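Form predicted alone, single chain, as structure tokens, below.
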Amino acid sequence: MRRILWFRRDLRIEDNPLLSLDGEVLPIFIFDTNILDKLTKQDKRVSFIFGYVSKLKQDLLACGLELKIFFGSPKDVFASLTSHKMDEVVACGDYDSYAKQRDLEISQKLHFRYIKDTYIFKPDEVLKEDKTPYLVFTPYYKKARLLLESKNIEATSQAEQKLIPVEYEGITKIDANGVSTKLPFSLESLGFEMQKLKIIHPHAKLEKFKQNIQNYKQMRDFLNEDVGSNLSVDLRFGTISTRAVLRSVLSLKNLECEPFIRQLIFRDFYAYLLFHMPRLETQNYKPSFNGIEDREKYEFFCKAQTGVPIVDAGVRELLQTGKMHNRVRMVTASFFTKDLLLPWQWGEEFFAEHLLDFDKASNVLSWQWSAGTGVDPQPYFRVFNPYLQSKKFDKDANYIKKYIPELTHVESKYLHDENYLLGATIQGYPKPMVHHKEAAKIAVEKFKHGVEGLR
């Protein structure tokens, strides 16, 4: 059989199910013009795939086999693929609207196999008794626990496998015309500018967090406590299989790990609801307020201006990085959504631009969770208090401070005072938008009435 193995988010070798299938074989990865046009050159993301993508074809090498390099859309792609007349397309699974769509129109022109990689559970794997899906997280992670007792896990083994012969140097550009360029292999020859990124292999990764994994429930809210797995940004481009992470975590035998596994459980869920319910992408799933559309306010945010030192910390912590800590995350998207009644979509999307391990299914569920227009069961009067929050998680004022230089005289116990930021006169930097208490009140009766008018 002659098979197309498109890799995707999978950008690995070891334990890759694409190589586990015999036969003669065509390697591909394309950088899609249908996603790339719509990013910026200095894009975060685009530098790292290039990177892994390039190791990949050094790995694949190494085993006997090669990478061919499109640079177009997966339509024209394939469609200039068709004279080498290939049994199917062998790729892994995808569930966000442009994926399914993409790879509906492929199967149009080639038999299209999904081989289940991404997440640990196939979509239709962990259903309720009526084979429909569960919207609660609690009993979806028990019922998924247990089948995991069971689940086949291993690694998978290299097949033999034949290199189908074709040109496989540089970068082939294929435009909606048909038309091949042979480009030279280099990220300026996509039209990006390479970012420097430090780049740690993902088992080293893994290895430190074994080493921290006993402090990872109690420790891994607290801003300068590096005890989480660092390790969403390989699970999102498949640097690293989630079974490899599984088996690691799991042969420890050790009750600390729960809180970690109940995580990778909790990515498969969104996962999951995000491809049972489509609509969620865009929509609310629960009727209610969806905010105030406000291009001032939003500005304020998206340059972290806001004058709440943890939220404006946040904001700069993901765009010099691309990363942001989780519970500055939760602590910025409730401001975003409650105090400055902002729409989730536009929060969701501004993650979507700038964060290095964005994953469309966590992102949409976790801005609705914060929103409180979500699956969650907890009602929309959940409001973070962000003072509060980095008085707990930051005590000392060490991230705000990091991110946030102009702050670094100010004695830290006021960089969690609402009132003091009010009064003070902080040059370079302003005072808080809006009177949290005050705009919780207002969020609470806004989302109510919202709720309520709608029933």
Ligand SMILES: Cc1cc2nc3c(=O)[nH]c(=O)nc-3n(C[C@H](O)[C@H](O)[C@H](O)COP(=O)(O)OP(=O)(O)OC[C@H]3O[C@@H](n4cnc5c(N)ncnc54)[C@H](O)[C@@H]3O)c2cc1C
The other form holds:
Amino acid sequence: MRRILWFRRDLRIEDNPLLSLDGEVLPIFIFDTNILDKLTKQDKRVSFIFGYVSKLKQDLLACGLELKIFFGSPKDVFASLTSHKMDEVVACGDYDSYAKQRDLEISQKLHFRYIKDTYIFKPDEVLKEDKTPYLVFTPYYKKARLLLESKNIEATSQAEQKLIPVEYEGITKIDANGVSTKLPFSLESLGFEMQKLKIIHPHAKLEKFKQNIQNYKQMRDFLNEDVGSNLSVDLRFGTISTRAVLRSVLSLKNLECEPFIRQLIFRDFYAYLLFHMPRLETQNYKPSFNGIEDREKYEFFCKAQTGVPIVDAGVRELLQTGKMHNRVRMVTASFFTKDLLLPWQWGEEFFAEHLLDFDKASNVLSWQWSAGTGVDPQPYFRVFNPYLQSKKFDKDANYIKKYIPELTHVESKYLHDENYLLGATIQGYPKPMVHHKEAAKIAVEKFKHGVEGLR
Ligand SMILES: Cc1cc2nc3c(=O)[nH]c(=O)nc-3n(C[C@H](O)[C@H](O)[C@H](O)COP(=O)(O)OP(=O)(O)OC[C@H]3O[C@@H](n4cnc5c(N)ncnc54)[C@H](O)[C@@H]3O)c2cc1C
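With the form predicted alone in hand, show me what the form predicted together with this ligand looks like.
What follows is the whole complex; the chain from before opens it.
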């Protein structure tokens, strides 16, 4: 059997099922121009991926294998490989609409096989008795937890593989006419600039997280406590296997691990919903209020100039680091869709452009949850009060002041006080652009009408 092993969301050799397939292999990675062409040259994710692709190449070499790296559209790359007479291409499943269409096109030319890797379960493994998908998380979680036997998280072992001899050096650029050009192996060859990123090995993150796991449930929402695993970017690009994370945490045999396992299952649930209902990528699950397209408000949000400290701090954290604390993601998404009444799709796109851990399923479904428009959303009448949220989770305003230096001289308690912020003049920082209580009242009416008026 001659196989192309297509590395995508699994940039590692440890516990990688692609390496458990025997026979002749051609391991490849594609820097996909359909995706890269839309990004800025300073995109942090491309630097992250480039670093891990380099590591993957080194690690494969150490096992007697190699990695052929392409730059082009996957369709053109696969067309260029036809002369190698391959039997199949194998890759881990990827469920957003672009990925599905891309794989479908390739499967029309070469036998395509998905293997389970990115998620704990395949989309058809956790179904209701009547074989339809769950739409509510808690029953999904209960069923998934029952199924989470060791067989789902066993480590894969490395098979005997024989490397197909081709030219592995540099980067092979394939253009739309099928013309192949050899480029030096560098990020600049792809037209990107290397960004400074603080990269911590995922196993080191996991070990640190496990030492503190008993605080995860209680402290996770506090903005100055670093008790989360910080593994989302690694799970996104597969620099650690989800199974390895689960094996490691479950081995603690500690009930306090459960809230974390629940989040990993949440990640699976969102990918599962997108797989079963692809239209959710852009559309509300049920008819609902669709937001109002207001470019001016949107620009204030994106420039972190809403005048609501916790929201602006979150946006600045995102722009500066590519990260945003989960609680702040919830507060900003609520503010965006409820206080500003902007369409959730715009917010989703903004996060997609900047999040290091951007994942279509988690991002879209989280935005729909916040807007109250998705499957199993929070009720539309529940609107986060950003001032109460910051008072509770950033009492001393350390997080706010870290990202908004213009506010360092303001007494912390005032940064959670809407009336103060509406009345005061703070040098270099705007007044809140909406009055929260009034905005929330309007939002509830709009969403109520959206839901009931369309029934
Ligand atoms: C509006 C909004 C957009 C989001 N967009 C993304 C996104 O694009 N990519 C992404 O990975 N997460 C997204 N999340 C979920 C969550 O904010 C991040 O996964 C989390 O902040 C990552 O930090 P961590 O690795 O320390 O997570 P931990 O708390 O340590 O959780 C462990 C893992 O579980 C998964 N996870 C945790 N919370 C969630 C959640 N609510 N939904 C789905 N999976 C979860 C992540 O893979 C995470 O690494 C979004 C949340 C919101 C509210």
